[in-house]
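Given as structure tokens, the chain that follows is alone and in the form predicted on its own.
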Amino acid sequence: MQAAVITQYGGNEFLELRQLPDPQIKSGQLLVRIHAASVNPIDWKVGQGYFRLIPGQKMPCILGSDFSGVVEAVGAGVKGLLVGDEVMGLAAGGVGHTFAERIAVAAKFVVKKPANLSHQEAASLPLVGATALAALRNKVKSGDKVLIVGGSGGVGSFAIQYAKSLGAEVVATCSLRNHEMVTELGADQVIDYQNSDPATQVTDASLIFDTIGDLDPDKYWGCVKRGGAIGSTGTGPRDMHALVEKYGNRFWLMFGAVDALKQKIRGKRGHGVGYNMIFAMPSQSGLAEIARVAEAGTVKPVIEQVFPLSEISQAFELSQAGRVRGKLVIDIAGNA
């Protein structure tokens, strides 16, 4: 089969395209022909070295979290899925090898693909939608307002869509040529954060969802109401990045773990506020409850671009560049 695959740590000069022997399942899994997969920034973060504590990165290694496609052959002890279902599902975040023609993935993270949205659509929504149930599902209520950081990305673009069916109050900062994009999503307010401070404008909020990873929560604590939280996807405030210029990007999790414990300490001490760091694990009912969602039409998604495979450098490059609006997804059906 044709991979994407890094040979070691570093730039996307290491990313390059090899043919592998097809993956063989195991008790518990499924084969799936992958028709399309998605980039996430911690595909190309695990890459870069950022993830090393995350297990399955022999080199080569083949990146890649989310994927849909075609079960082709089903391991003993699977039930409910069977040889020719369409499927979607959330191997890993970064190294789920799904940048692949093939995959073998456990049965327990994938659910079946909704009829109503083509493989590229599924794929790019399994772990921007983890993401953001982890950060909004059994949090948020109806009346509550949620501050989403962010919402002209992938994770940001379906939590929008998410906690307004949730009854929520949304308020989202983008840039303003994203203005018209996040208002149709569903957000009741939208902030320039170019132009204006968020800080500023937002007071009351049950909760903020940092879905860039770099808010600073001193900045925010007072726009949220006791008894509130700050969830982020990243790292907090910018001096834990100078730890990882002088110590290494390989200890980053570790200090963002550091960071996140002394950030819940301090909201909850001096400001009746939680803060919790946001990091999706891939579960069956998560996934359920995204194809629920997609398939009602309540989340829809977001696409800006597709890639074949051979051009997978030219998706990193631009997920890196921090601009994306929605997902960006690989076509790797159009590679067989």
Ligand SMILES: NC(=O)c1ccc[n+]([C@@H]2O[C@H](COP(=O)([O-])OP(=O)(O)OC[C@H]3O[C@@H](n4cnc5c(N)ncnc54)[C@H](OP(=O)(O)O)[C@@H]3O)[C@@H](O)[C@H]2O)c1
Second form
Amino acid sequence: MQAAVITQYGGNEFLELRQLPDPQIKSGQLLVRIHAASVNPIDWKVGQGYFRLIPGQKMPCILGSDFSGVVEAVGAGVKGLLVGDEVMGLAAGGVGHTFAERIAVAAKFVVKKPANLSHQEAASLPLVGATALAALRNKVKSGDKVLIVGGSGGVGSFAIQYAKSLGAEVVATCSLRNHEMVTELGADQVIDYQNSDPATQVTDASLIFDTIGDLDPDKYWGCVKRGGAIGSTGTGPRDMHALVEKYGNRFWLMFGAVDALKQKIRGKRGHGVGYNMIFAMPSQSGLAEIARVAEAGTVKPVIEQVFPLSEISQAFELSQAGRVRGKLVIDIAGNA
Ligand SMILES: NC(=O)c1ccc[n+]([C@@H]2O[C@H](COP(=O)([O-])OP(=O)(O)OC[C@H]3O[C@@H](n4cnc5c(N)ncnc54)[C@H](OP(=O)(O)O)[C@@H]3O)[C@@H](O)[C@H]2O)c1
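Can I get the form predicted in complex with the named molecule as well, since the one above is the form predicted on its own?
Every component of the complex follows; first up is the chain already shown.
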């Protein structure tokens, strides 16, 4: 099969297409012919070596996190999915090996693809959906005010729609050029973060979901009601690059977690506000919820551009520039 692999950690120059043997399934797994996968920043962060302690990175390493495709073989013990089923899944953040024509994946990380979505649309949802669910599901109730920082990105565009589906009043930040898009996604109030300070414009939020991951909690405690919380896809004011520069790419995450813990203590003691690191974890119940809201049309995929697998490094460059609106999708079955 054809696959996009890295041959060593570093920049996009180490990303190349290779012919590799098809993966073999074990019990509990499915062999899926992948039609489309989506680009998530963690994919190229793994490629750059920032997450090298996460298992599954033997070189040449196939990157990728989520996918949509068709089941080609079913391992022993798998129930409810058959050869020929159209499915979507989240194999793992960054080391899911989804930028390839086939994947052997645990059936518990796969659900049936909603019939109303194309493979490209379905592939755009699992990782960002799992992240939004980790931040919002069972944490937001009808009438809560939720601030979503970074409303126009992959995570933010899912999170706005999902928070609205929970009945929240949604305030979102984005640059002026994305104001209309974010309003159409359902935000009740949109704040241009480049020309004004969101921290001075929000009060009484039940939850702040920082999808960008570098928000300084000390600026935002006052925006949140007592008993509310700030959730971050990062670790707070010291972003990943600053942490990597200081501690190296083996230990930065540990120091980031210590930062987050300090913020948790400061938030609780000083302001009665929680602080949580948000992690997207693959789970069948999460995927089922993502499929449910997509099937109902409550959350619609937002895709900026589709690239063939041969142009994956261009897709990575665009993602690395940090200005993507919604998602970038990699077409693997040749339907682009
Ligand atoms: N912890 C986890 O499990 C987890 C899971 C998923 C993602 N993440 C991390 O979360 C971050 C976001 O992921 P993503 O997939 O949403 O990325 P993305 O789609 O690449 O985000 C790009 C968007 O961010 C917006 N943006 C950039 N800086 C901003 C700022 N200061 N304020 C508001 N908006 C800003 C850009 O809009 P403008 O052009 O308008 O600025 C652009 O639309 C990444 O660092 C990713 O690695 C973590």
